[in-house]
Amino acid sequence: MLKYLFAKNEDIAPGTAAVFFGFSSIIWFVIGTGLGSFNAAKLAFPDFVTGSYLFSFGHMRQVHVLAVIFGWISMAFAMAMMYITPALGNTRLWSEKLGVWNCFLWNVGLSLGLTLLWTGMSSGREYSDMPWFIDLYIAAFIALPMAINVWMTIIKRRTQGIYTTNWFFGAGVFMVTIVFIVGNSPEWFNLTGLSEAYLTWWFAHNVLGLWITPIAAAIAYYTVPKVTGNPLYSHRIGHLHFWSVVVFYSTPAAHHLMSAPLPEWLKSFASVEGVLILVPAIAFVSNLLLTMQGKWHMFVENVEIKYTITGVLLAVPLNMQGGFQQTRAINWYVHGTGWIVAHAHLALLGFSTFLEGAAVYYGLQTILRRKLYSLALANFHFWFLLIGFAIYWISMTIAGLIQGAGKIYEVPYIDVVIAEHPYMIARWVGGTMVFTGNLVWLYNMWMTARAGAVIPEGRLPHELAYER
């Protein structure tokens, strides 16, 4: 990477930074799902690794998130964002120089800020605890100059109109700047009480519904038509998605302190809006599923597919999940526990992991020009990721339903302990799966760019999969 940081932009490849981004996210996936196992350990063995504040549960719980957010998640819709976006305009990157400065000032800041979180250097505030100084550089070196070659790249495109995909990207880097801007804005003017709560859910809440959650989408109304060669089944229910994520996914987000003295209009608000977030999740849906009309073969023969149609498919459960614990008698129920956990890793691990991976596997073989080293491989990644997530997701549910029937029930404390303990267990196992499955995708994506086999021009990495 250090030789393409000072050489000129012409003398770039294009695909560079798309390349540097796509290894960096496998790497950090890596380090984050490793250090949620570890986490999961200590809550399923609580004798596991003790007598350093280094390893307590409270430091690297908050590295565990940050790095999945910002390394892994983050980091695989930038490297998507420089290689569609330009594919789709039919031109080049606006400037592959400022892309890999971009992807290795984001290495730099992100390594230092999960640093300072772990030594204890921490805001405090739920998926912002960052620091104030690392918020002003995510701002300034990591999404600002993103938003600046995306938004740069579709201005000076060489087709007519814009596709549904960039839609969402152009849109999804101005929103996530805007969410991030606010949200931290508690810590740089000090504000406190209702205001700091409120806007720091806010921020929260905003990160998954106007950044995570369109982006990830954008990836599949690419991948899905490429690949199966069906064109996107109707527009016009893509735009109807773009438009509702905008209108009802910047709710207040209320429905995050339903207990705390916020008006009583704004939570009811909040919880009407929160399903009709079904209505997005509906548009998105179907429009996919409908694309895949006559190559559902593809659905079991091909990697990419898999991943899309997993990660689409997962929308269902998210959404309806979504939409239903936002009413405020569930709301109530399931407030604090484990379920709430449950549904976050449906999102960041579910939903969104598997359209990112499709994204970075696609991603990886075409610039690259180099054919998956092996499929087998690839698909022990894909069973991995599936069943770990889901022995996590049903373990943690369940666990979140005993914790809310301890809290209404006043059960003494130990009780719920003890009675959760196999499911810790459980989640323990599910999640070391998904670490394990991403250190053969490390390997198995390290193989691809050093002794894959060569794709001829005019061919596409999908289309050699099956042939020897």
The other form holds:
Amino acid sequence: MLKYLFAKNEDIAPGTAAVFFGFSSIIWFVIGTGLGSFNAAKLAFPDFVTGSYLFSFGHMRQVHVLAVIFGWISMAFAMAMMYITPALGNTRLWSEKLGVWNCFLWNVGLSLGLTLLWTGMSSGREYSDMPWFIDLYIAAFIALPMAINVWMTIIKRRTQGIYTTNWFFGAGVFMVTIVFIVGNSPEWFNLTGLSEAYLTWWFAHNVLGLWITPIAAAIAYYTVPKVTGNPLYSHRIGHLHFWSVVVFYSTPAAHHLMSAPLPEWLKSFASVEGVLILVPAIAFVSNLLLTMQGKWHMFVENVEIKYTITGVLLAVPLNMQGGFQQTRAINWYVHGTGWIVAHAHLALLGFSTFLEGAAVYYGLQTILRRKLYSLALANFHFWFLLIGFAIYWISMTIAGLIQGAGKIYEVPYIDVVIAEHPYMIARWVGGTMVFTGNLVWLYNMWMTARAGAVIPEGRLPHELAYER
Amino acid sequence: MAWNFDKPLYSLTDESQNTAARKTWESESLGGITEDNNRLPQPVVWLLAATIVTAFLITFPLWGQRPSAAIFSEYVQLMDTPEVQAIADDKGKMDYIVKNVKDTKYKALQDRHPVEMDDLRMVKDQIIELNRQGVDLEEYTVVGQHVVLANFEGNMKPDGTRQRKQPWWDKGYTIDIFYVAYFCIAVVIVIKRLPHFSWQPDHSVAH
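Starting from the form predicted alone above, please write out the structure of the form predicted in complex with its partner chain.
First the chain shown before, then all remaining chains and molecules of the complex.
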């Protein structure tokens, strides 16, 4: 990477930034899920690694969360943007050099930020835990350079129209910049009390709603038509999806604070909007599934489609859960329990990770022009990811219901802890399966770069997947 | 960007603009990825309509809203009766109070907001003081150990001040109805600016 930082832009091959982002994202995924597995072990076996502040759950938890969000998910997004945006504009990335610098500074900043979090320097606000100077660093050296590269590539495109994916990309990088800056304002302006709580959850909600959800969906809008050869079913449904994400997903942040003394009208508003998040979900899922017409065999045979469609299908339970668990009746029962942990993992490890996985698999093969080293290892990764995630999700959902019942019926806390124990072990098993699958993935993609068969000019990687 | 209002549900765009859109649509390969001009499938439209209706229906009863001071008023009055004083333990006192409240209007709300004797002791003096002032206790909310003026903005009272009770229509839902209506209108406009769905692009033109 270092040699590219100081090379001339025209001497850097197209896709270089995407490759660096792709491998960085997989490495951060391994680190993030490794930390997750470690943390889950601490919850399952209370005597596991004790006596050190650094390895206590309170120090480790946010390192896991932010390594996954900023490292895995967002870097996979950056990877997808760096190769899909130019491809859809029939042009080159506006600046490969900026992309490489972006990737370098991202890795440096994230490593620094997570180290500080690990040592205990935290703003103490969930999902925006980084200290204020790291927040400024992220805005200046991570979000803004990425946004400039995406926007300039769209502006410099050689097509007249802007395909749905690029529309989502362009809007997503704009929205996340605003969300990040406004969402961190309590720290910069010393806001306290309800204002701080509301803005913290406004940030946490909109990072999901206006960054992770639309960008993951945008990737699916690219991979499914590209790999199946079917055109996207409907431009109109794409419009419905885009505008309903912007309108309905940006408004219900208050549903995270249904028991707080926020104005009642705001909670009513947030509650209705929370259910209406089903609108973009219905539009997205129906558009992608209808695009699959006549190509459903690829859901079984093709790695990229297997990942993408699994992610698309997981959007259904995700949004059903999300929409209904924020109504007062259900929120009252599940708030603060493992149910919510299960839901968060359905969003990030289920829905979005499968879509990003497809983008990284497909993107690295396309840019490196190398056939996947081992299809068997890719399938191993898929099933370990899916089964591991399912074990995690189901066990934590059940655990959440037990905790909810314990809370409502005033069962002594220690009895709830004992009842949770088998589910905590199941969580650790599921999380460890995901981690193991990711190690295999890293090896597979490394070997693809080193020893994968070269893809001939004019062919696409998925066309060759089953040729020997 | 000419507009055509002859058949608003058919197309809002004039023919020359439609022709230009079709040309762009068909002549750009977008790296081999293209998109069709299919309408929203009817089941999807019905699903969306059902989602909007469901959203309003399931969130309408504001289950679990913070308790007004009025629902504990009779509890507080019963606290000092000789019958309650005669009971030795707090749990027994509370059970007696809950069984002997007469004002059934608040029964459901009292069930939703169970309290203990210690909770009542913290708000007792404040509720007695508000009763002495003759204010409407439904306009006061119990937040922890404090009894405070509720933050509802309900109907106007004859004296020009706001009623501090949750109005049946609730402001949040009113905003929502307008918000959803604007969204639906805007989406129809966006979609009807595209060429009509009876036309499908021929993607082979670009290749």
